[in-house]
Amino acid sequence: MKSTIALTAVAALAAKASASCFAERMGYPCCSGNEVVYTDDDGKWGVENGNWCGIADEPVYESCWSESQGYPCCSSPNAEVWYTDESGKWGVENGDWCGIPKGTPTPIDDEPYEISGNPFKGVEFYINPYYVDEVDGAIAQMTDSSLIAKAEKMKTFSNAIWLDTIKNMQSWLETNLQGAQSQHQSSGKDILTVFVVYDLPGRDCHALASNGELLANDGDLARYKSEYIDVIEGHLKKYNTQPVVLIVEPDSLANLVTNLESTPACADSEKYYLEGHAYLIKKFGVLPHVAMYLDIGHAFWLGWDDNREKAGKVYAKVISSGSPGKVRGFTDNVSNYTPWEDPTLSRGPETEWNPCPDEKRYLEAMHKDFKAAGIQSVYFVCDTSRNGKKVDRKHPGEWCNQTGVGVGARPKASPVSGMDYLDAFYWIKPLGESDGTSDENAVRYDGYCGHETAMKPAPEAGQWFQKHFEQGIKNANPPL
């Protein structure tokens, strides 16, 4: 019977060991997994969330009953039960069945979680199992041992889970909330999961490569509310013992700042962008364990003085429309390549007189302007998944599958001293997933994906792009 039950990637990560380990007395945490990266006289070491952690010896229970049937025992009596038969209860670890020890489970505090301050601080970041699976597929295509080693490290870092269609939301939201809850119950740690809410009617009105499934009309707005936002709300309310961050609708509001007059599709979408945001802020912004960040494009979209001033008014209006819901802050550089710091650039002809030619200067300016616009909570999450190296683009507005890509700073809370309003560096756009197809005959072909500095041939947006991934890990800064 067990062999006929489908195992998901989430199930493979569901049960984690909860034993203490040698590393704690040395100031390092214990690993929640068991992948060995390094061994010394103290013991076995792994890497999680970009930090060293100690791997505890496997707990031993007197009743490791499943070994007689050819299966190992699970690492904890708290493991999630996936199947029960006459032998006992079965769980899943490392993609294989394991027997849950017949010990007494450790009680876990399952009180509702309430975010106070920076949601990225003091928690463990959830590892996206879908991305781990994608990277494993990429590794299977590699022969260079040094490149494989870099790719293996990519699996130890957290990135966002994109809910980019109603179907994908139904498949990925609850399973990953369950995965985070199971990891919490077996490890005792608070587990932060990051999702991208991304299915507005008329989505990405100024681009073609990432247009969505819902059109800019009243009927699809009703679907967005009832089939997408309401369903997400229901799952978030059900799984309320762990913190959740929502990255809200990349590119949408930034388009309302700059593209209403030049792009008819954006003018047609304005009503639905505004109503959609008001609705979701009211729904999600009252949940104590959820923090939301609205997207503000990037430095070479809204960085100019007049754009930032207009953005302050637009975002203040949108946030007010969602009252009593609250918004924690804003996210920048999503799916983009602008470096965090670029000291070679200044305000001048090369930057079209943009006073914010990198993301650091952009956020410094946005913090002042948004505060001046009356926005109360102004905190930022910068996407560093692909901005470790200055790419080959000839104009900073280039955005599609840029050559010269390098993965950037690792996900980390409060990463920059003196910028207390920067909540985190985080990988929102998973490196290796395409920005858009370079096939000129494709329905979703966007001219930017055919530009000179866009890597070609490229698959459809969201599909795996092996060459782009390999270049990104080769050019990683800091190195992998």
The other form holds:
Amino acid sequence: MKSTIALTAVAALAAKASASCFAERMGYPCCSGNEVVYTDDDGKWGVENGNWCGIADEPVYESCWSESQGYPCCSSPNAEVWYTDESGKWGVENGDWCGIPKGTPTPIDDEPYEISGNPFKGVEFYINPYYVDEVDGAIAQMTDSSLIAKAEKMKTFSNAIWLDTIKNMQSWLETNLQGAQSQHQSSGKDILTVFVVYDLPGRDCHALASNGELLANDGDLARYKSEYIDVIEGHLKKYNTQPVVLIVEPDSLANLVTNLESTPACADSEKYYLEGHAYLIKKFGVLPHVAMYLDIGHAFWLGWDDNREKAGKVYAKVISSGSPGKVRGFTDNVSNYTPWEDPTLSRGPETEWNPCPDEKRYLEAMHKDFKAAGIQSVYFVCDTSRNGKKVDRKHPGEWCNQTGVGVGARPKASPVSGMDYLDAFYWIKPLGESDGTSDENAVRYDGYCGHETAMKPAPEAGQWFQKHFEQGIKNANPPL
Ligand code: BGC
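Next, report the structure of the form predicted together with beta-D-glucopyranose; the form predicted alone has already been given.
After this comes the whole thing, all chains and molecules, with the earlier chain placed first.
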């Protein structure tokens, strides 16, 4: 302060003391008030009880003490304490110990977050540590250095987190919502986490690969509500300072548009899909920090004129059944391979007269039709995790682990100029997680996963599929 020499001497004496504000490191206490009497290079000083004290207006961290012991520093002084020893407090990040920096914790932002407009805009996307671990496991099996470099890049992009069973989702929610909150506390940025709600009774009624734990009956609907949706709601309410996007039950409503007559399992599931949606929209659609997207399949499912028209009615009815809950919009191409743009195709025999043979044209048409059907909020998120390259599917209805897959456009808010109703490109289904097993003897074996263009042998849906991942990063477009 006034006498630098005196200060330096005190600082040297106090060097061993653990710091909680800049002044403490120099042998002075921190002020309890914030009246500034003097400012110098070290910071702002006040006087209390006849002594100089430091005013900590910025969090000040001691240098990372754990590095000298071979461990990194945790990203925030607010990190959860897992263990304490004589050197300090320890946390866990990315599956490893880290030293929690000593110092003034960043003030916790207790303000609830309110989404207005596009939830993907102006935020940082949360990186799912589980996917990072999966990719690390994949890298451990690689020898080609250029492939490894591409895989490393995959760890820097965001994926959705699938809440696919009652048992798993509790820890998925807690770990990742907490992770997003502590990232926010250390970076000061708003961190968006994207979850997929995926456990409807009678799930995946038209296929077998992703059949779920709950069956199409009243008892399982009650479980869906109380053991799944209510539990998610509880976690979302607890962590309300960061934005969350929920992607709701991929494929379910599209099955109600086209497969009620052809597939008895879909007819049996209809009631539960409808009641499940009404219930969850009422619950999640009133949370200000949450934005919801219902799923509309993809271009080669609902793209035809009659399907789009029918879809307008089904989705309008579902949304109003969830009132006063609000829905932001719709997701397309989830886990699918249809390119964003495919100028080589136009309506004709080749597309079976589908006027929407790529996702861009599909969304343009859906936007118009859904508005005409009276749906107020019509915004889209397109899954680009598998559609970087046009794969030779023989038939565009092929959806299982397609040979030649390439990861597509990187997750990004408002990615296409002039298309203000496209909220984002995002990786909803993680590249490298299987679309379905090719084991003919498995209970969830679906014939599509045995077709000519499906990669084989393939593990169960959701399990790591190294070949899928390696092809996907090799064929990335844009390249990694
Ligand atoms: C599977 C889920 C999995 C998800 C993400 C779905 O196809 O059915 O269990 O969580 O993909 O990989």
